[in-house]
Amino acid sequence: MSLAKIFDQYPDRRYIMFGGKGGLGKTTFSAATSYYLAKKGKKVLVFSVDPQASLTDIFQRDIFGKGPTEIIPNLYAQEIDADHRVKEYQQEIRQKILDMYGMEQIPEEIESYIQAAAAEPAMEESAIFDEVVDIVVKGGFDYYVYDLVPLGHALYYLSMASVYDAWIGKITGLRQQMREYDQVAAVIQREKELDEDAILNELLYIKDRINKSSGILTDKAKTAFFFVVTAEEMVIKDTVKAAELFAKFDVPLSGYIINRVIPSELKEQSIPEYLKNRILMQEHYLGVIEKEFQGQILASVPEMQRDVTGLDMIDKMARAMFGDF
């Protein structure tokens, strides 16, 4: 099975993700896959969930914080501005306090708390996660390609969905119990009319959004998750561990892609000794990869002559991954 055949065979897998350690080429593969699908006539959005996003560098277009930006026909890219999202959160909180208590301005001590909460380390990740939910729920594209964060942070995103869902589930249950008590009291008193529970409705709305987002991550029919690996001992070991962890979250694994393979025929040429040794080491670890991920390797991508930036190099990378198209 090749990478191109996976896409041909499973056209309903519209949510595409590349996982792996930092620096292995996930963003490059995300950009190249989006380019390939767009050239095949599909409307594609590639978006970054990494605060240190680099789609701007790869496409050589300033797309940060500007929403879906057209790169070529059918291909759109987006980098999320987490700071802007956090500021929107703050303003929403201020407005709700003003509306709820009929205030004209936010008290200084409450404003200090709002500012402090926005500086929490997890706030940036939460803002990006929420924006991703918006992107997915809104729709409008044939394919969504996630430019994921490195493995540890990716697991955090996966766990965040289940943690949020469990927490909101408990709070929703409590709110529903409170409503039942209110209804009983209203019947007894014959005077009290039960108003719509705005808090409960808000929680149910958030719960529905999170379920839609996390449901995609574990939907084998709609999602394709690929691990990026290189012929290095620690990368292979970390990938094996990560695959086991991702399996616990029921993330559907579609296969592995080997990146930065030095052409083995070079060792027959006049090259520096260190390069020959690198090729010999690579051959050993390619054997380890073959044994460890037997039958699941979908593509082997050569080391490129220069950084993959700009459409010409993205095209070259896409052809290395998928063949001519």
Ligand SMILES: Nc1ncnc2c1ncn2[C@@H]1O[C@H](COP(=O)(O)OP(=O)(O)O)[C@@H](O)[C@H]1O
Given for the second form:
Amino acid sequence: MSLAKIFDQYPDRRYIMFGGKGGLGKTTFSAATSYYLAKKGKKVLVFSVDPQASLTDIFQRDIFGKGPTEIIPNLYAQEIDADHRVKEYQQEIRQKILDMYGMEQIPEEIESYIQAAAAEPAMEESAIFDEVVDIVVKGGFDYYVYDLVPLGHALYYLSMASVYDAWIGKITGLRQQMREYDQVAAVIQREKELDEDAILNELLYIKDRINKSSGILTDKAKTAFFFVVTAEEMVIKDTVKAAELFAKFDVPLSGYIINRVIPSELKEQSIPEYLKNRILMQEHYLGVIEKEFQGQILASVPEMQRDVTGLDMIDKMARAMFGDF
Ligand SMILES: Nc1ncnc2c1ncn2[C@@H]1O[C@H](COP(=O)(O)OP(=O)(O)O)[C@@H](O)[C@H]1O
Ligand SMILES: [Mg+2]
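One more: the block was the form predicted alone; return the form predicted in complex with the named molecule.
The complete assembly is shown below, putting the previous chain first.
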């Protein structure tokens, strides 16, 4: 089975993800796959859920926080501005407090709490997740390619149950906060009860959104998840572990792509001992990969002469992954 065939054979798998440790080539493969699909006439959105996003670098276009930006016909790229979203959350919370208590201004201690909460990593992740849900629920593209964060974090997005819990925590936390504040500032309109209905409605709304997006992520018919590996011991070990974990979360795995393979023909040429050793080591670990992921390897991509940035290199990479098109 090849990568191109998988896409041909499963046209309903419209949510595409590449998983793997940092630096293995997830962003590169996301960009090249999107490019390939766009060239085949599909309307594609590749978006980054990585706070250290690098779609801007690979496409050599400043797209950060600008929404879906057209790169070539049919190919749109988006980098999520999590900070902006967190600021919106903060404003939302301030507004809620002002409305509920009929205040003119947020008291200092509450403001410092709001500031502290925004600095928590969970807040950023939740903001990114929220934006992803927006993107997916909104629709309008044939394919969605997720430029994922490294493995551990990717699990966060994929195990939606925990995300849902985080959301409930956020809302009940807000409720708790209100109550505490109520006690502290007894002077202020005590009779104004929390609008329980509004909170419940918000909770149900969020639940519905999460069900929609997690339904997509764990749906074998709609999702293709690929692991990126390289011929190195630690990477292989981590990947095996991660695959087991993903199986537990019922994330459907489509297969493995080997990246950065040094062409073994080089061996026949007069090359330094150093490079010869690298190739020998690689051959060993390619054997291990073959054994571990038997029958699930979809492509083997060579180490290129230079890093992959700009459309010319992306085109080269797409051809290395999918063959000529
Ligand atoms: N096959 C390859 N040949 C040469 N450079 C590569 C190759 N694959 C990835 N790279 C480079 O490696 C670096 C890390 O790749 P990237 O896709 O950003 O990894 P990740 O998103 O998994 O962290 C980038 O500079 C990229 O251009
Ligand atoms: Mg990346």
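Just so we're on the same page, rigid core means the largest C-alpha set that superposes within 1.5 Å between forms. Numbering follows the first chain given and starts at 1. None of these values were measured; they are calculated from a predicted model.
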Taking the rigid core as fixed, quantify in angstrom how much the C-alpha of residue 108 shifts between these two forms.
-> 2.6
